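Take a look at this one chain, the form predicted alone, written out in C-alpha cells.
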Amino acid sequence: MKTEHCTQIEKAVAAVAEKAKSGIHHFYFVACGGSQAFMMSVQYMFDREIGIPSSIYTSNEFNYGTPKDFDEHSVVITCSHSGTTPETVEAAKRATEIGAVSIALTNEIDSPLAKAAMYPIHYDHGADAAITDKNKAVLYALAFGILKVVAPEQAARWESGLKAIDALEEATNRTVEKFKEAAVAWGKANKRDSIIYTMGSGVNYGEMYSLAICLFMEMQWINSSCIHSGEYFHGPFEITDYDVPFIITISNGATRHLDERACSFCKKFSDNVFVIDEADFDMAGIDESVREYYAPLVLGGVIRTMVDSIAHERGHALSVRRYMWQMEY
C-alpha cells in the first residue's frame, strides 16, 4: 500500500482513537450504489466484533431521515468513487459540521467529497493500480485499524487482518483461476436471460447486492434483485421455477447454514443455479480468523469474471449508460 494511503489511514484511525476517549456512540457508513454496497461487509464486521452500534445508509436517507443518534460522538465513513455524488458530499459536510469524525474514501484527490470530509482517504483504481491501493483493500486497512483502537483486546487478530491485505491479490488470482472456466461458460449460457436473481447473506450480502443493482441492472440492463438467503423462504422462493436463473454464494463463515438451506431448495426447482461456494476459495496466506471477512473481496474477483463474460457475449460494454451521466436527474 502506498505511503500516501497509509498516512491518510493513520490520521483517520488516530482521530477515531481520540474520539473514543470521550465516547463513540455510533459508526455510520454512508454512500450510494456500489459504494454503499462495498461498505456493507465492514458494517457487518463491526456489528459482529464491537459493542458500538453501527448502521449503513444510502446517502439521501441519512440526509433527510437523519438518525436521532447522529451527533459529535459519531464516526461517519463515506465513499464515492468520483467524489462528486452530491448526496454523499452533503452527508460528509453534515458530519464535519456537527463535529463527528468524518472520513471519506474516493478515487479523486481534490474532489468535493475529499474537501467535505475531515479525513479524506485516496485510493488508486484501474488496471495499473495494485490491488492494495484499490478501494476495498484501503477500506479494510481502515477498518482493521479502527478495530485495533476500539477492540484492543483482540489486537493480534486485527493485526492478522491487516497482514492479510498483502496476501489478497494472490488469493484472488488463484481463486479466479479455479472458477474461470465455469464463470466464462455461465456467461455464454445466460447471455439471453432477461432476469437473473442473486442471493447471499452476512458479510457477502453487499457483494451480491452490488452484482444485482450495479453490474446487472446498471451496466447490463438485465432485470435483477438481490435476495437475502435468510429471507428467501419468507416470500421470494415463490418465484423459483425450472427456467429462473439464480447466482448464489455460500459463505465460509457464520451464515453458511442460511445459504446452504436456500441453495438446496432452489436447486430442487430451478435448472439454472450457479453456486459460488467460498469453501472452495484458495485463501492461503489469509489467517483463518479473518477469512470470513475477506471472502467478499475474493468473491468480487469471481463475480467480475462472470460479468465480463456475459457482457462480451451480449455485446454490451460495462461502460454504456442510458441515463447515468447522460442528463440531469
Given for the second form:
There are 2 protein chains.
Amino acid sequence: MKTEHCTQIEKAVAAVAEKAKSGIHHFYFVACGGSQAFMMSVQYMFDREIGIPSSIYTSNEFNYGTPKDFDEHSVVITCSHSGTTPETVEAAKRATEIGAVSIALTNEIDSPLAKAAMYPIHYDHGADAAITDKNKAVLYALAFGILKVVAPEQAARWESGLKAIDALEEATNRTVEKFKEAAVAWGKANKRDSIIYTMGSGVNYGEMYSLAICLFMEMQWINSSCIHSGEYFHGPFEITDYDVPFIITISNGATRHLDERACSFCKKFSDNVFVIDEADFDMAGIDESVREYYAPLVLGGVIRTMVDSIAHERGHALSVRRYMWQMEY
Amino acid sequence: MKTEHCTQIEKAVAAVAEKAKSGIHHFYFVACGGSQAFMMSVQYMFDREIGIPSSIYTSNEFNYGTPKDFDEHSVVITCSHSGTTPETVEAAKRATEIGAVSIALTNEIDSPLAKAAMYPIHYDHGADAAITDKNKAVLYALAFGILKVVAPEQAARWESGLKAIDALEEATNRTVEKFKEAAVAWGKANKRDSIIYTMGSGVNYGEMYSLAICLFMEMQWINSSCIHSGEYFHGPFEITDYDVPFIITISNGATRHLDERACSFCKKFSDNVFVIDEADFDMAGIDESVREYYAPLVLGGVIRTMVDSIAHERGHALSVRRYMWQMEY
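Given the form predicted alone above, produce the structure of the same protein in the form predicted together with another copy of the chain.
So here's everything in the complex, that chain up top.
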C-alpha cells in the first residue's frame, strides 16, 4: 500500500485511539448505494468483534432521522467515490462539527467530502491501480487498524487481517479463474431474464445488495432484489418457481447455515440457481481467522465476471446510464 | 386494551426498569419476515429517542452472527405470530439464558416462544379482535411503556403515545375511507404487473418492506423489492421507466424530504406511481408529537385495501401458499 494511504489511515486510527480514552460509544458507517454496500462487511465485522455498537445508514436517513446516540463519542466513517455526494458530505460535516471522529474514504482527495471530514483517506481506482491501493483494501486496512485499538486482546488476529491485504489480489485471481467458465456461461444463459434475485447473509449481504441495486438495476436495467437468506423462508420464498433466477452466495463463515438452508430449498423449486460457495474459494495466503471477512472481497471478483458476461451478451455496457450524471436530481 | 395484555406489558416494562438500574446497553429486536418488519418502526423510534443503541435482526442472523454487544445488559424483544418460528424461539431462549430481559410478542401464549422468553406478551388476532388488542397496538403499548422508563424527560409525550392507541382504529378507518377509491382502482389497473416496487424511509421502511416481501412476494407471487428512498438515486432509480410500477409512501415525519425527492423524480419517468402521502392521513385524536410513529400503523390499513383489491382482481386469495405450511423446510 502506498505511503500516502498508510499515513492517512494511521492518522485516523490514532484519532480513534485518542477518542477511546474518553470512550467510544458508537461506530457509524454512513454512505449511499455502492459506497454504503461496500462498508456493510466491515459493519458486520465490527458488530461481531467489538463490544461497542456499530450501525450503518444511507446518508440522508442518518441526516434526517439522526440517531440519538450520535454525539462526540461517535466514530463516523463515510465514503463517496467522487467525494461529492451531497448527503454524505453533510453527514461527514455534522460528524466533524459534533466533535466525533469523522473519517472519510474517497477517490478524490480534494473533494468536498475530504474537506468535510477530519480524517480523509484516499484510495486509488481504475485498471492501472494495484488492488492493495483500491477502496476495499484501504477500507480493510482502516478496519483492522481500528480493531487493533479497540479489541487489542486479539491483536495477532488483526495483524493477520492486515497482512491478508497483500494476498487479496492473488486469491481473487485464482478464485475468479476457478469460477470463470461457469460465470461466463451464466451471462449467456440469463441474458433475457427480466428479473434476477440475489441472496446472501452475514458478511456477504452488502456484496449481494450491491449486485442487486448497482450492477443489475443501475448498470443493466434488470429488475432485482436482494433477499437476506434468513428472511427467505418468511415470505420471499413463495416467489420461487422453476424459471425464476437466483444467485446465492454461501458464506464460509458464521452464517453459512442460513445460506445453505435457503439454497437447498431454492434449488428444489427453481431450475435457475447460480450458487457461489465460498468454501470453494482459493484463500491461500489469507489467515483462516479472517477468511470470513475477506470472502466478500474475493466474491466481488466472481460477481464482476458474471456481470461482465451478461453485459456483453446484452450489448448493454456497464457504463451506460439514463439518469445518473445525465441530469439534476 | 384487555387486562391480560396490560398486565403482561407492565411486567415486561418493570423488568426493563429493574435492568436500567444496572444499565441497559442495547435494545435488540429479533424476528423474521412480517414479524421483523412490524417491529422496524419501533426500532426506528428507539434509535431516534433513546441514547441507548437499538438494532434489528432477522432471527438466524442474530443467532449465528451474534453481535458481541449482546449480553446481560441487553433487552431482547422477539416476535412470532404462531410462537413456533424455531430461530426466533432460539433467540428468545438465548436472551433468557444470558440474563438479558427477554420479551416476546405472540398470538399463542402457550407457544414455545412464550415459554422461551421471560416476559411473554399475548396479542389478539382476527376479524373479531379489537384493534387495541392486536399486535401493533400491543407493541406500541410496550414501546411507549419502555420509553417512559428509559427517556423519562419526555414522559408526557410518551403518555400521549399510549393514549393514541385508543384513537388508532378511528384514524385508520377514516384514512382508509379517504384512500379507498384510489386504492381499489389501483388493484384493477395493476393486476397484470409482473413486478411492483415499493419505496419508503424512516419509520415507514418496515411497512414498505413487508408490502414487498409478505404481501406481494408471499401472498401474490408478484416480484417485488423495497427500495429505501435514500438509496433510490444511488442505483435503483436507473430501473425507472414509463411502465414500471412504484408505490411510494411519503412520511409525515423526519425523513419526509427523502421520500418527496425520490417521488418527484420517479413520477417524471414512470407513469405508474401510486403515492401515499401521510400528510393526507386523518390523524385526529393522535397527538402531533407522536404522529410520525403512528403513521405506519395507519398506512397498513391503506396498503391492505390496495392488496385486497389486487388479490381480488387476480383471483389469487391472500391465504394461498405453495410452500409455506405445505412442507418441511
